[in-house]
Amino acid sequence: MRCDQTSAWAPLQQHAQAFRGFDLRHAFAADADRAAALSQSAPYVFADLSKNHVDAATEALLQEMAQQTGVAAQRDAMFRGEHINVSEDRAVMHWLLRQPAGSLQGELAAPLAQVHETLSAMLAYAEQVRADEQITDVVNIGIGGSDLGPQMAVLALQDFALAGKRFHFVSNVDGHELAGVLKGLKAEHTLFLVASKTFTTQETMTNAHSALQWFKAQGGHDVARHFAALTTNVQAAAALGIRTTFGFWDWVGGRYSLWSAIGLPVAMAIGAAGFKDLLAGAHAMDQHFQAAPLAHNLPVRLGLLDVWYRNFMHYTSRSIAPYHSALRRLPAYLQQLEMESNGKRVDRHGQALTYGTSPVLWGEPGTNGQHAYFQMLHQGTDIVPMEFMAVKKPTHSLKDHHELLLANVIAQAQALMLGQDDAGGHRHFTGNRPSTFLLLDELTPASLGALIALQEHRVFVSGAVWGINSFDQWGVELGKVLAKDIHARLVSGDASGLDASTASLLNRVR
């Protein structure tokens, strides 16, 4: 059942109307147990939800809607391997990539065995490259999920990375990016990873061919040693001289592929043991999502909060502020995860929706954001729910830095809530601005794995409530198709049949 068809929908709308006068300051004053009641621990993650525009009645109504939309049944169908990606008739089993070997029976036993066969081969290759002192630079060529996931994780886990290896990520078809990376490299010391499931992605293959030309122009001869492919199209890779390939399956969506062979650069950076810890942390969150009662299930509570804000409070965006510099690419990663998954205007049956779906996600790491866009968050006309992320223990020994960082993130959440009433005009802060606070004890491969899996499952929950297919991305295709036509016209100069604006731009850039 779609959320707007449930008996909980109208009461939630009425509750939202009555909630317009809700004030966080009054809520805390009236309920000494609010922080405890709206806080929760899950594997590796502590979440404080108490500074959000919710109360016990809100959560109860949202939980009722989750029951009526069959969130638990949809979750269980995913973990059974059913084809819940209905528009492409595919299973959705990225969770299987972090499932322990031999832990499943029946129909899923064979694909799990294949997962671990590929994982073992990939990790063996990663260790081989880590031990190869001649290779000092690894260049990952991909785009979308083949770039954002591994890039985010390599940066996040840089304190666990092997010294003597540098990792570069090239995704943009803009040649300035690849050229800028290649300037500092030598062919004999560079390994290229070409990440494309089909080996046909335009941006990735354009960059791969240019990298191969550069390699040969620099005197490189052993393509098989200096190139590897993360693809299922072994023949296309072999045509370029690439002999080392690691594949994955059609039930792995790009934005969920970090756990697959796409994570090879992560494994090279942090080693086989570290990569297994990453998988184990994600699996721990999978188990929590599967087993915890919905009322105490952190991905469920976060996903329902997102629905509440989007459809009933009409907050259209969410700002992500990780207070850890190593997580600086996390906002971009979460943008793809949520907006590509849930940025849909039809339900899973192709029927137009009458309500909004994915919010706009945006953000920067703290404390940088405080000196950029936080002005709007505190005093702007729009209310933007914030999601703060912090890490309790640093991995550096610099005096005072981490205490100051933690003081800032806690203070920002406090300032958004409390505001400032004792000054008028330009110095007045309305306060009562909502935020969620996610805390890790340490940033490790396991805790990062759990944090990412938490976000994956949260997106699943909101998509399940909205009744949409969170696992296709047809909206990516139209521009790519039109670009092929425009590219041919740039070469020929033929603008016939184009609209006036496109024809004018075509002629101008030529």
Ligand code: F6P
Given for the second form:
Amino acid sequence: MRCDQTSAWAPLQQHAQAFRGFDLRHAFAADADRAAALSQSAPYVFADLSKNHVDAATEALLQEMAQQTGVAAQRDAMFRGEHINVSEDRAVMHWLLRQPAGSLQGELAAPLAQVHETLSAMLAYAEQVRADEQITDVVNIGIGGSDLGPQMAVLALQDFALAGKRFHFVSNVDGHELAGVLKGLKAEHTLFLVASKTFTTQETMTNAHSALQWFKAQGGHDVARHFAALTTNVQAAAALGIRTTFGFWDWVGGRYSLWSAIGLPVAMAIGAAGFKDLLAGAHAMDQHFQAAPLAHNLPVRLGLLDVWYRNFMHYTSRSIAPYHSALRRLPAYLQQLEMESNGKRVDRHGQALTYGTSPVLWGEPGTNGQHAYFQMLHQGTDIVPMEFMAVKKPTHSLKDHHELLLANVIAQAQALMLGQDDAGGHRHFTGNRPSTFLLLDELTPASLGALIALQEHRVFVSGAVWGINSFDQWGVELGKVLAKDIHARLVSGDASGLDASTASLLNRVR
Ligand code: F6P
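Could you drop in the structure for the form predicted in complex with this ligand? We only have the form predicted alone so far.
Once more the chain from above appears, this time first in line as the rest of the complex follows.
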């Protein structure tokens, strides 16, 4: 059943009307148990949801909607390997990549065995490269899911990384990016990883060809040693002369592929044991998502909160504020995860929706954001639900810094909620602004794995309630097709048949 057909839809709309007068400060004053009732522990992650615009009645209605939209049944279908990606007729099994070896029987036993065979080969290769002192620089060439995940994770886990190897990420077709990276490299010390699920993506293919040319121009000839491909399209990689390949499967979506061969740079940075910890942390979150009752299931509670805010409170964006500089690429990673998955205007049967889907996600690490756009969050005219993330224990020993960082993140959540009444005009803060607070004990491979799997599953939950296919991305295709046409016209100068604006721009850039 679609969410707007459930018996909870109209009551949620009425509830939202009544909620206009909701005030977090009063809610805390009236209910001594609020913080505890709206806190939730999950593997490696503690979540305080209590500073959100919800109460027990909201959660009860949202749970009713989850029941009627079949969130649990849809989740179980994913974990059974059914083809829930209907528009591409594919299973959705990124979770299988973190499933322990030999832990499944039946139809999934064989794919799981293949997963572990590939994982062993990839981890052995990662260890070999780690031990190879001649390779000092690893360049990942990929875009979207073949870039954002590994880049985010390599940065996040820099404290666990082997010294003596530098990791570079080249994604943009803009040659300035590749040229800038190549400037500092020597062919004999460089390993290029060409990461592309399809091995057809224009940006990645263009960068890979240029990297190959550069390598040869620098006198390099051992392509097999200096290039590896991470792809489901092993033949296309071979056609480029790349012999070292690590495969994955069509049931891994690009934005869910960090756990596959696409994670190779992460495995090279943190080692085989570290990569296994990353997978284990994600698996622990998979188990929580599968087993915890829906009312105490963190991905479910977060996904339902997202639906509540988007469709009933009409908050159209969510700001991500990781208070940890190593998580600085997390907002970009989450943007693709949420917006490419749930930025859909039709349901899974192709019927137009009458309600909103993906919010806009955006953000920067704290405390930097505080000195840039937090003004708008505190005193702007729109309400933007915040998602704070903090890590209790630092890995450095610099005095004072971490206490100051933690003081800031807690104070920001507090300030958004409390506001300031005692001053009028410009100094007035209305307060009552909502936030979620996610806390990790430490930032480790395992806790990062759990945090990312949590985000994957919350996106699944809101997508399931909305009745959309969260696993296709047809919306990126049109631009790709038109770019090909414009590229040909840029070369030929033919602007015939174009609209006046496009024709004029084409002529100006030629
Ligand atoms: O164009 C969008 C997209 O297909 C993403 O879904 C994907 O992560 C990215 O491009 C890269 O695709 P590939 O790994 O096939 O190069």
